[in-house]
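Shown here is one chain on its own, the form predicted alone, set out as structure tokens.
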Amino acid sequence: MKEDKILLGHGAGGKLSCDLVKEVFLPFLDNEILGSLDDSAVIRTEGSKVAFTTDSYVVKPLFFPGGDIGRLSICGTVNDLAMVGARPVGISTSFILEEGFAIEDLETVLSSIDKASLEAGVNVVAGDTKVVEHGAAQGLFITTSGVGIVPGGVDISGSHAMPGDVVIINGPIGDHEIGILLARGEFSLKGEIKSDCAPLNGLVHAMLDACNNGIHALRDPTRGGLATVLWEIANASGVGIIVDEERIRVREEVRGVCDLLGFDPYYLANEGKLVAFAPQDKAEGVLEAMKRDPLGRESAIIGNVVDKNQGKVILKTRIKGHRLLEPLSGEQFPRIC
């Protein structure tokens, strides 16, 4: 790494985050399970496969259109488990509370956690609470861990995309990050954009049922956005990916904010979207199953996996040109998560 100190960009989910993990963390902690760098670890034990994940939530503001830090923490954890095909069985939550934080706001967050857990069909089964001095935690930080069971026959990883696979997404991109940006009020912009924050485990299980567990790779494009996730999978799988700009939906409100402020929607964070890689002969069945689910009604096939241009993602633009999608470098916005 060129930097000798941690930058905010190291937490943005892009190239700096990748460098931090591979060049600082992995030399000390690498092992067969961690080295896969999937959204969840898959641990084989006594003939079963157990998925385990952990994440921290430092979103600002804590409350935003479409959710809050409580809903975000549950959905994010459930979705990380779902991205390896696991069915969640339990979540732990750890709260770091700043001195002076309003009890009423904490109860609102806890209510959101309860509702999101019910929606996802999983219980919070353990937890911890710490209180720090005023000014040390922006009000509230939450860390969660989740455990799930991977059904037999399911073998999903970001390194399993194959030439001939079809790339599918379950709806428009960018709603979450732009919704939070507008909620901050920092750019004097107003809009009705809501975060897409939602638990995706039900959608994933419907997809797996539709193709007899045939999905090769799944990833939710959170920090770093769609472009970064596609780049990660292309590199992990040693394949090329070609996606079509005309098939990737961006809401007009989101595109308008991007045009005004010079942001790129392909690098916007999402919290209710997934990208799936499925064999060509199973893609239509997967797509039909997705469209029957409320979280997949706007699903679309957006591209293909090819055996050339390994490690590269090519975007076919509306003007019939080609653009190379590389991982996010630094940050587009002030840190939101």
Second form
Number of protein chains: 2
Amino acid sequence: MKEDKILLGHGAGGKLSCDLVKEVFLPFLDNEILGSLDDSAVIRTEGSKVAFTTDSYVVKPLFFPGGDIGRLSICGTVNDLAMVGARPVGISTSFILEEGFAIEDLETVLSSIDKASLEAGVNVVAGDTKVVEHGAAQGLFITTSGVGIVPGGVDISGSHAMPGDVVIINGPIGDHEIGILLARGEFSLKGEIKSDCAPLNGLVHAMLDACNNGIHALRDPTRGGLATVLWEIANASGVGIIVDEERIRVREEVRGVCDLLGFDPYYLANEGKLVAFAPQDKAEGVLEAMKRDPLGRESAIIGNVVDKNQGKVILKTRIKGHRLLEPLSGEQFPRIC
Amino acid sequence: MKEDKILLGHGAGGKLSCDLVKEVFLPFLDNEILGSLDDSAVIRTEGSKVAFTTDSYVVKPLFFPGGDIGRLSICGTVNDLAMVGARPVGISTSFILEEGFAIEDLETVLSSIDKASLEAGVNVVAGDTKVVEHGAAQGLFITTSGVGIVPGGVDISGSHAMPGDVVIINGPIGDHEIGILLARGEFSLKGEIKSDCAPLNGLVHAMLDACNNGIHALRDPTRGGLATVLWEIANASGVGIIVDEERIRVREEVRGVCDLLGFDPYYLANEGKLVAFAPQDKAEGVLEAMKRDPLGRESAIIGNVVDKNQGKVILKTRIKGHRLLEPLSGEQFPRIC
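What's the form predicted in complex with another copy of the chain like, now that we've got the form predicted alone?
Up next: the whole complex, starting with the chain shown before.
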């Protein structure tokens, strides 16, 4: 049943978000490019394929271990471009600032944006600033958009996973979301977990080079986590996905917090992770290339794609059982990204 | 002196906004493209010139005579692309929604976005939705970005106005800002003034066709109004600009509100107006083409560019006097766009 008011869960990146897009947005705005629902739109124009993406950042707190809203806003957009194989050529940042926001904090955020752009090898080429009354914007919201060029021969989409593909991830899951939760100080837990927030475009290009652009699908498991992203790809591609619990790493500290608070790591947001779908015969080459990159050292093959159980994601558990991974429905957690 | 906190005036589009960009943003993010401070960035890439722009919309009220936040967000971005002569190829919309926002209102906004996109001949190809707690986003903020292609032979920039150019505007000024002010109901004034909110890309392309791409500079006088935009171009191009009060139309109803409340129409925001700088010998052809377009029927030549008084804008007044038009400093008005 369609809701008549916006709920917090509509922004959580799971089933409710998906329903909002499909039932409210697409009836008005549908077109072939938007309807693909990939991380970036790919526009075919005079001789080149232009990738284009946007995301708003409303993270609380603005500053956290491993990053801040500025770093996050650049990495998130660079990563969405990278998920269709695009090389970023320009980023825009639009700031909605609250009256009274400290210029010093703004400078810290700008410095992070500068640093993250440098890491990603892209410039901020356009921007806007609006100011709203005190109390109307949690201090600062940033919306970044990105433009990239998809190199010839690259054809990556969430709908291109194929039976026989292996599923690869570049490291342990959940660091970002648990890092933010702890930074909020709402739980009296000791310790600090760093967000994994990082630009993945360099890693993606190393992967593409290692397999002659043979990657079928890529997605970064942000809101909704690994489970939701795998479910999206299983559905968009019309395939089944089987992943192996034993191969999916979760840091001990992250698992500890999950156990204490009753969270499921498969639904935790990440900001420096990607899931790749590559044909079996190219998987080893891709994996080796990933391990040579600082952001891919802990990469592992975590599963494979099959032609049965279409639209379903099955987790083989440690105790040799099977668990169906459904998409996040509504909100598992406090909204953090 | 640099402020240490964000003020409402930092978002008003005048001198304070300019200082914020130059003193706080550019020291961290400067590069040749961003530094041009045109309405859209122009990125040169493999064979084509890609235009790219972004703007956040925080207008209150969300619905007003002549439009709503949805229509505004599409027109604003299409117009920023048009101001470098680009043909739009894709728009992104990013929504920051408050918990509790009525889905029905969201659908009204989406329907306006759909309609405005159709008028402009461009699709929304990418999007994002975030939800924040009740009270944290004035109901709804929208950030739109746009990508366009600049046709070969077109080279328009706020820094390209030249002595000998004439200055053309496509109609009366101030409708948008006064329309929004009245819609707020803060003043007990009767009557309704419609925002001029409209996509100007069709008009711009007719103008370019009429003069073999000979337009030097274009800008839409949004925040900060006509005076601020002329000042920006006088400075970016290193020229003087003389405009004639008698030729700049202000609707009687708009002038009436200005007189009552003490506002200066030259600083009022517009959302369906453009100022064009074209060489004298092409001006008549451009003007005729403009008058054939529904959005250009009231076009007029309002002034010319000279090589003295560099960086200054001089208004010849009705009583044969001269008045220096300075950029808006801080806020003249309640913030409306």
